[in-house]
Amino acid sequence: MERADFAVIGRGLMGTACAYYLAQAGCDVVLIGPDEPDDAPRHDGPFGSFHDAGRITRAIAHDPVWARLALRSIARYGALEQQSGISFFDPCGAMVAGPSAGPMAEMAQDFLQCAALLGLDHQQMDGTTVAARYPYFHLPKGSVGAFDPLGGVIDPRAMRRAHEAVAIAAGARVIHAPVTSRESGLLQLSDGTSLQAGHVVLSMGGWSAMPGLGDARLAMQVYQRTILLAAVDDRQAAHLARMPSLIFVPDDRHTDLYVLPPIRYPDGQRYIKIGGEATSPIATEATALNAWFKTAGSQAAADILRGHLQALMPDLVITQTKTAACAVSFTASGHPYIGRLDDDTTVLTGGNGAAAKCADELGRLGAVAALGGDVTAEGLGADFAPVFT
């Protein structure tokens, strides 16, 4: 039987960062979870929503808590890239835009009030300014925008690898297999490993809301989402070289969408990514969530996303499209759940669709909680207390 002071279950963005901070504190820590599958339809274990090449990062948020989490993480991107030797951040900037009346008006006000409260550098734009600066965007008349110079794009796969590299350098061990059962600190893994941990950190994304590894069930809704990747040729990619990441609200919606500039994916093609469905199915069991990730997502949702992309960027010539399954976990509090469930267990989960950019700080807070510290004393404006059904 293997033994460790701490076992972090979940090799996603938050869990891997948590393992690094525990190892940096001198703890004997094991990070547990499968690698990204080479053949998703044949994979029997849990997946990861970070299995992608692009996520938006930005300091400006609708909520000061999320803004503070992002600011602390963004400030450490450079050090993490340098320590690990792995680049993952493109500082191309980020913009929030949409109609000046309707749902976006309230959202824009929240973003701007947050920026003013925290003294964040930003540029307010009207539709004319946006059109002059980014002529490839076709926003409705009367649109408003706010540009965040600290924002841009991160490669979540690369950022996770960076955290894992520095975690291993700090003494962490990695077991490349999922946990199949848990009784307090005794873990059984799919590869036959038995591990006794003094303390367990549950950081399994949407799977944290599913029954199986503990008696408590978190109040968290896990939505099965679809992303669309629209391929562009090298000429268009060069034309869009200054394109920022974008969050926007079309005229006919009450929820936002997001668009990332052309990113080179592992297949060598450059894709513009769009996501953000108005409605999507909810997963309540791990088997259903695993089954969802074995698919390419919903073609109906992808068709809607393509329509929004073509309305936003009417001159874009799409050479081909791909779809993929994703999942987004929303907590009852609107903030991540970070805290001890008991003397043996800490929970670190609940991204609310905004956690990738904040993963470094969230992982650090998870380590604080696991070590018995008080995350409410960290000056972020929230207690991050888990809520249960």
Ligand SMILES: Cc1cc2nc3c(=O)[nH]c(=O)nc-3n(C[C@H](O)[C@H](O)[C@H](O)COP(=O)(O)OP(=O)(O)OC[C@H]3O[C@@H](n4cnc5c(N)ncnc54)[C@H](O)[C@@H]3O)c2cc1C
The other form holds:
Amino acid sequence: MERADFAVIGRGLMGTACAYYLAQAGCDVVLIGPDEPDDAPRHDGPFGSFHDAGRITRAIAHDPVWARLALRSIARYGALEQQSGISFFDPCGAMVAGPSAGPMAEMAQDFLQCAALLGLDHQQMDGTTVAARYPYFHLPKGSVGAFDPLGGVIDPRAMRRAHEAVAIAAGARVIHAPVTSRESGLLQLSDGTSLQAGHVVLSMGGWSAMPGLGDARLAMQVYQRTILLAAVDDRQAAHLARMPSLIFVPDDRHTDLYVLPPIRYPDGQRYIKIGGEATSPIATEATALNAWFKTAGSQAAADILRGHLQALMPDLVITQTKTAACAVSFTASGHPYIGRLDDDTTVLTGGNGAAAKCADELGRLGAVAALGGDVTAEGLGADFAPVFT
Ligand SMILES: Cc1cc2nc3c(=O)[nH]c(=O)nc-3n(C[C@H](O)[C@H](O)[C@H](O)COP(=O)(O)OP(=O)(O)OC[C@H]3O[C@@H](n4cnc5c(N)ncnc54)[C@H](O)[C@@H]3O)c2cc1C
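Follow the form predicted alone with the form predicted together with the named molecule, if you could.
Below is the whole assembly, all chains and molecules, this chain first.
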């Protein structure tokens, strides 16, 4: 029987970073989880919310806690790239924008107030200045925006690989299979093997909310999301070479839209990605969540996203599109859950659609909690306490 002092269940963005910080602290740690499937429709799950080529990173946020988490992580991207030899960060900048008046103006103002509160470097702009600087963006009259020079795009797959490479270099072991059952520290894996761990970190993304490995049910809603990828030819990609990532708050919806600049995907094609749904179905069972990831997402949602993309970038010539499924996990607190469930178990989950950029700091906090430390004393302005249903 394999044994370990620490077992991190979930080889996603938070779990892999956590395994790195535990190994770096000299712990005997095993990181457990399946590889990303080559053929999603034939994979029985679990999947991951990082199975993509791009995620927006930015320090500016509507909540100072998320801004602090991102700031600390962004400050360490360079060292992680150097240590691992894997580059994952494109510092192309991030733009957050929205209406200066009306029901959603408050959300746009929250971004600006947070930047002022934390003294974040940013350039505030009105719609005319945005249009002059980024002629391919068409923001409605009366929009206000802020450019975040610390922001840009990360490749979540590559960042996860970088964390895994430095974790292994620091002594961590990796098991490429899902855990199928758990009795305290005794773990059964899908390949028929078992492992005895002194302490377990549950970091399974959306799957953390599903009945199965956790004793208590977390108060976390897992939304099935769709993204649209719009193919961009070389001429357009050259024209958009200095495009920043964009978070845009329309004045008629209680959620934002996000657009990423052209990124080359594994199929060799460059795509602009757009996402952001006002609502979408909630998964409550692992089987339903796995079934969702086997699909290409919702065509109806993709059609709406295409309309928003054409409105935001009217000159964009969209020749070909593709869609993909994903999932975001919203907690009752609006912050990730990081803490001890009992002496043998720590939970590290709850990305709220925003954790890719700050997975490094979240992983570090997960290691602090697993080692018996107090995450409320880490100066982030939140207690990250898990909430249960
Ligand atoms: C469409 C979309 C767009 C997003 N855009 C952004 C963005 O622009 N910027 C940003 O910062 N964030 C963004 N996010 C959010 C970000 O991707 C997530 O917050 C982040 O991936 C969550 O990390 P995690 O480690 O909690 O979960 P994941 O990254 O999903 O990892 C969980 C891992 O646990 C594994 N697992 C599950 N069950 C088991 C088991 N039984 N045994 C072993 N392993 C298991 C899974 O296979 C997976 O690998 C986006 C998310 C989505 C869906």
